[in-house]
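Given next, in structure tokens, is a single chain: the form predicted alone.
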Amino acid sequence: MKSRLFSLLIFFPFFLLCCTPQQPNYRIGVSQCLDDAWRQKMNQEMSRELLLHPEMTISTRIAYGSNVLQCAQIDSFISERVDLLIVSPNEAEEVKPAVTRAYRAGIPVIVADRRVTGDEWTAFIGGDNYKVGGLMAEWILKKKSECEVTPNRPFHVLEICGLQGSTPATLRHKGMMDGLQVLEKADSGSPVVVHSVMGEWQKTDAYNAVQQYLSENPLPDVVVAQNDLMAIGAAEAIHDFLPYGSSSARPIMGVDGIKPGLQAIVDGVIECTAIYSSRGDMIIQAASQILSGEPFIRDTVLETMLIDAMAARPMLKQVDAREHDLETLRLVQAQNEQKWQQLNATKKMLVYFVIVSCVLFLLSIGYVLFAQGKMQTEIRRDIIPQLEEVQEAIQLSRKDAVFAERLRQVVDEHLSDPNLNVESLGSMLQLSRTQLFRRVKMVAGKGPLDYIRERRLVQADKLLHTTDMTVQQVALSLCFSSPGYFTKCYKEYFGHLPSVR
């Protein structure tokens, strides 16, 4: 009997161990085609978004622009049976034979960014890559309005071409010839002609690039690139190429919207840049209701939009605030790692000690149960919070930079009505005056009447240098009272009297 009762409590503690409810461990494999700055914010926000799955890990590789190596680390991942691939392919048509490997091995496939051909993967999410290339187009037609081309004479565009064969660097051109061929119809002005250099999606190679076509060629009108990287490297080509103190920069529009083309914006190095989303929280949501069986968007487009010196600016102020929050998310998630940590060391630590003591052992593990209720407590108390608060304010910020961007539009295009007032810009944007003088003062730091006077201050300094209007014609169209009290709120903006050119 004592030896039966022995033998109890000398296995009854590894009984408790072995019972405690453990959490499904799915691993996802993740197949990056580069390690640029675009890619690098896809992965700090899947890294965010896993805090909230404590049940799913990932293993990331990069390919480094190589296709034979993408499809060596899919194939790695197939045979190592990981639970769900997350691929963003180097070339659509190169690496499309291992994600169908992947598809068919049965392990579902999301395909983040870029496309692959076919249809044999289980999400996509990404932008829309030939309506990127459409923006550009209506940028590039815009800026020739603007300039004062002789008549008959070619508008220059030089096109930084990013890897060629993969689904971006397609896409995009294809979409910006298309819409300049639709858009030129309606225009019978002069033709653009649009030469393309590869950049590789690299800063240094765009520089390099730009570098050999201003040795062989003028200085184009404009230049457009498919990233913001190569957009910066073209900048600084074009300032080494010019003369010392030269004042003929030429007009750089980028894509992606990330940190350093938003700087550069904001410097003045690039006049715009098309947002790109990478959404890496929305991947990893995905990855989680494929995984635990829920319905899930098959195909997700993700929206994009042009951002200008206005908009740039609290956007990069949102992406300082961003970065500050996923450096207290690492903390958090350092700390709730080195408690699990600890936690795992003290069971082991009993196990070993059961075997001098059962009854201390007993004791030992209830203490640990303890602690571990102990800690769930405080995880769900003040760390989901934390999350939860965090994945608010960075969806108030995307917000807030769609509204700054529509605030814009809507005065930009009502700058000659004289009825444009507080009233009217609230129910154009569908807000009440409280809420109006709200949202403009917090994506503004202004009022909207204040807001309103700027916007059209900008204008007016642009139609006397750009038009024959004397101060009171542009006085009279952009509705101030009088050129007396025009040209006192144009020397309070900008320092000086105003002038014709």
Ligand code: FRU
Given for the second form:
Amino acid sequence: MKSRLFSLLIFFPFFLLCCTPQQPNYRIGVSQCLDDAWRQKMNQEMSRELLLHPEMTISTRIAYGSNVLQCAQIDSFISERVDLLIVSPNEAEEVKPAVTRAYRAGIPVIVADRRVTGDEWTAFIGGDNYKVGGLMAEWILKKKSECEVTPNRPFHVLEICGLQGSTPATLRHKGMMDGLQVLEKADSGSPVVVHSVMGEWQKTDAYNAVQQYLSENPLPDVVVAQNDLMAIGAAEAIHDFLPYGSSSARPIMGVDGIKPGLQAIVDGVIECTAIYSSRGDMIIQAASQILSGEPFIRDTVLETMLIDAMAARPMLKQVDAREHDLETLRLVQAQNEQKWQQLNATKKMLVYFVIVSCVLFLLSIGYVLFAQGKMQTEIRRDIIPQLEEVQEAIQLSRKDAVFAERLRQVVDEHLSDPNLNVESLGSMLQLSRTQLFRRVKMVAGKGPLDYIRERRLVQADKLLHTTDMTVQQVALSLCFSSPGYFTKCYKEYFGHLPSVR
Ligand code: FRU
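Give me the form predicted together with beta-D-fructofuranose now, not the form predicted alone.
Then the entire complex follows, led off by the chain already shown.
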């Protein structure tokens, strides 16, 4: 019973520690090529999805458009032995070696949005860039059909391209050119001429490239930018280029459908955009599937569609609502985290308390056992012998009382016997002479003869007081050698003469 209680007390704190459900903690490295609005949306989507996957934590590094920096950041993730790498490569060829290194180091790699060359990666999730190009081509021809172009005057398209080494830039361009070719065959109007400038995915680069273009060329009929930010940059460049109050702004199409793009459509700055989803949520879901060994789709290509002013308005509202939800979610998460921390702190304190109590309990038990042992030794060494002595003494005194009574009886029965002496008394009491002397001395405080004389004197005194016997008669009946000797003894013992009654 005691030992069961012991083990319960000792194991209780560890039980408390162990009953916290232990989840695997997967560390995920996220390598982002840029930090623009589209990337921030993707990061937010990943963070939101992570709320449903407490088993994963992410660490994000941004390369700010530098291949060298991105490779170094991926290498640092490799040396930190992250459990999974999510990478959106700045340029396919340049970042490929680092991605391959991670893959060969056994780290699962999810390539997001921009592809790498080769196939040393685990999964890909990104938009259909070729189709995005196709939508651009459709829109260009729609615009061409809407405006009255003088027959055979070429329809001028200004294309603002993203970074050339990135797969979306090349695929969007190819999709657009292929689309124009196919569609133009069916449409026997004036030719479409495409002029391409480099915007490197950035608004300011696009602005500068368009300004430069306009300084050397006439206004194009339409502008297609490979993302919304470059489309806005182009709109600003055209606006700044045209004389104040001019109404010759050109229709512009962007790509992405992120908040600034939708706002630009609603404000009439650009005409439309092609949706290019970032789907950070899907990326995290795929990461979870890969890490937990579940089946996953290796190549996910996301759908796209054109968003015009009609669709942009409700979408913008949706984006605002989503941002609001996200903010609420973040607040709830922060509160939850705080509660968790408090709970953990309380649990820790409880565990410490139980441990300290156990230690104190064990110490007191130890002390009690020690004190008990010490006391037992003391009792065995000091008290038990004393008790034995007392017991012995009690036994002895009981024996002595019995002996004293017997001595008195035997002596009193033979007071008138002239042969009563040390020898006869010894034989009556079955004691040797020495034993007789020792024991009589012990119980009566005097020798046997003195004791016999004392008993005779007491008897004599009794007779003198209760009978009519004379001193002489009493002395003789109690075997005193003479009445004189009796008188002498009597006086010595009682302090007065026997004649004084
Ligand atoms: C964001 C971005 C998007 C574009 C995508 C292409 O960094 O430039 O605007 O659609 O990357 O990878």
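Residue numbers count along the first chain shown, from 1. Because the structure is predicted, anything quoted here is derived from the model rather than measured. The term rigid core refers to the maximal set of C-alpha atoms that superpose within 1.5 Å between the two forms.
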Open item on the list: Once you overlay the rigid core, does the Cα of Ser59 travel 2 Å or further between these two forms?
Closed with: no
TODO: Would you say whether Arg455 is displaced between these two forms, judging by a C-alpha shift of 2 Å or more on the superposed rigid core?
DONE: yes
Open item on the list: Does Leu464 shift between these two forms by 2 angstroms or more at the C-alpha, the core having been superposed?
Closed with: yes
